[in-house]
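Single chain ahead, by itself, as structure tokens, in the form predicted alone.
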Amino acid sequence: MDERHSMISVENVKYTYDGAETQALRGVSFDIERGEFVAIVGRNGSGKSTVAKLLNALLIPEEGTVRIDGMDTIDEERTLDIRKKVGVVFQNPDNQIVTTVVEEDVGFGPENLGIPTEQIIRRVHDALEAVDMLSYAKSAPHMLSGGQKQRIAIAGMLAIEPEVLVLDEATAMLDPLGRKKIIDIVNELHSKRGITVIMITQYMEEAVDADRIIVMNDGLIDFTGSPREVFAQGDRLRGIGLDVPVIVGIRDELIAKGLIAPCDVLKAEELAELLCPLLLKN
């Protein structure tokens, strides 16, 4: 097999749900390289969650192809191999928790894959440690907070040891503190473990740390670029029902009022570095 292929290759994919009058995806193409962190953003109905389900063969394209590390998702003999490579965490953790003890739930995936018991024990320990939930190993999942449940869902995916982690609106039901914890964990998994991350979200702040952002609208890719490139186009984003991160909005307002020179800062720390000298002058 040619090892030079992309980790994920989506080529002219179209998909229509049963009974729907319009296509959820109308010809989507993109590649994601091994170790890349890509955010896919779009309003409700843009098609981004359909992409998530296509990436581990929960859905199969009606037209076009989806390849995971060279494997075509239409090939049923490769479905298990694909799902070992691509772990998906969905919006509601309650739909992914299947047992009454945290460590058993995290071990459920690798057990179904036929992993030896000794390896499962190690994987469960390492996965819970990675999401800072090791002290809850013997707890009942239903007693945990929403954020803690989502961390358990992520641990369950990590125990499979996927090469790709897809988060499909995984923070949508959490409060800001819970969202920040999940994002911190994901960033660490990407930077320290080299896991390929695909973050599907409506929260623009979650896309700031990505290597690249894919902006979807009405079943198509509207445009793509680095966070600095994408968030320089606030009017274009607002035109399709999205917005820019709060810090970017403040930045743009300060630029519009002539208080700071045009720039591409994205984070509070970067903006503070610009503003502190101005405040000291006064």
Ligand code: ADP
Contents of the next structure:
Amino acid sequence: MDERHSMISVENVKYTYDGAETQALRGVSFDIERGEFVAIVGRNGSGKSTVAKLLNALLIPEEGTVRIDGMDTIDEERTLDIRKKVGVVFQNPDNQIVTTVVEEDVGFGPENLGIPTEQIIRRVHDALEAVDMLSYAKSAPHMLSGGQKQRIAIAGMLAIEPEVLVLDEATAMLDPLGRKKIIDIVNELHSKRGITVIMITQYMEEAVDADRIIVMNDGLIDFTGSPREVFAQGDRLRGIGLDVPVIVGIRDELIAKGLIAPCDVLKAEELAELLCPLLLKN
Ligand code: ADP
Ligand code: MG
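Please give the other form, namely the form predicted together with the ligand, since only the form predicted alone has been shown so far.
Expanding to the full complex; the earlier chain stays at the top.
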């Protein structure tokens, strides 16, 4: 097998749901390299979840190919291997809970994939530790907050020890604090363990730390670039129903009013650094 293939390779993929009149994906191509952190953004219905489901063989392309570490998802003999490699966390935490005890829930995925019991015990422990939920191992999942449930769902994926973690709007139903905790955990998994992360989100703030952003619209990739490149194109984003992060919006207004020079800052701290000297001058 070619050793130089991408971790994920999506080539001209088209997909239509049964009974749907239009294609959900109309020819999507992208590669993601091992260890990359890629954000996928796009308004509702643009095809993001369809991409997520294609990445762990929940859906199979009607045209084109999806390869995970060289394995074609159309090859049913590789489905289990693909699901061990790519963990997907979905939007609704309640739909992802399957048992009545947290630790059983986290062990459910690995058990289904045939991982030996003695290994599962260690994996469940490590996964709960990684999402800071070890003290809830014996708790009932339905008693937890939405954010805690999502951390359990992430732990369930981590227990499979995937090389790729896909989060499909996993923070959408959470309050800001729950959301931040998830983002911090994911950033740490990426930076410390080198896990390849695909963060699908409607919150532009969550895309700021990505290596690269893929912008989807209407079943196609509209454009891609680094966060600085993508968020320099506010008008283009607004044109397809998206926006820039709040800080970038403020930045652009300050630039438009001539208060600061054109720049590509993305974060509050960077903007504060620009503004402090101005405030002190007056
Ligand atoms: P997103 O995740 O960006 O909101 P989706 O991938 O869920 O977008 O949906 C892409 C398109 O496919 C939308 O037009 C949506 O209505 C349609 N779609 C999604 N799921 C189904 C389904 N199960 N049956 C029929 N159409 C669907
Ligand atoms: Mg979706």
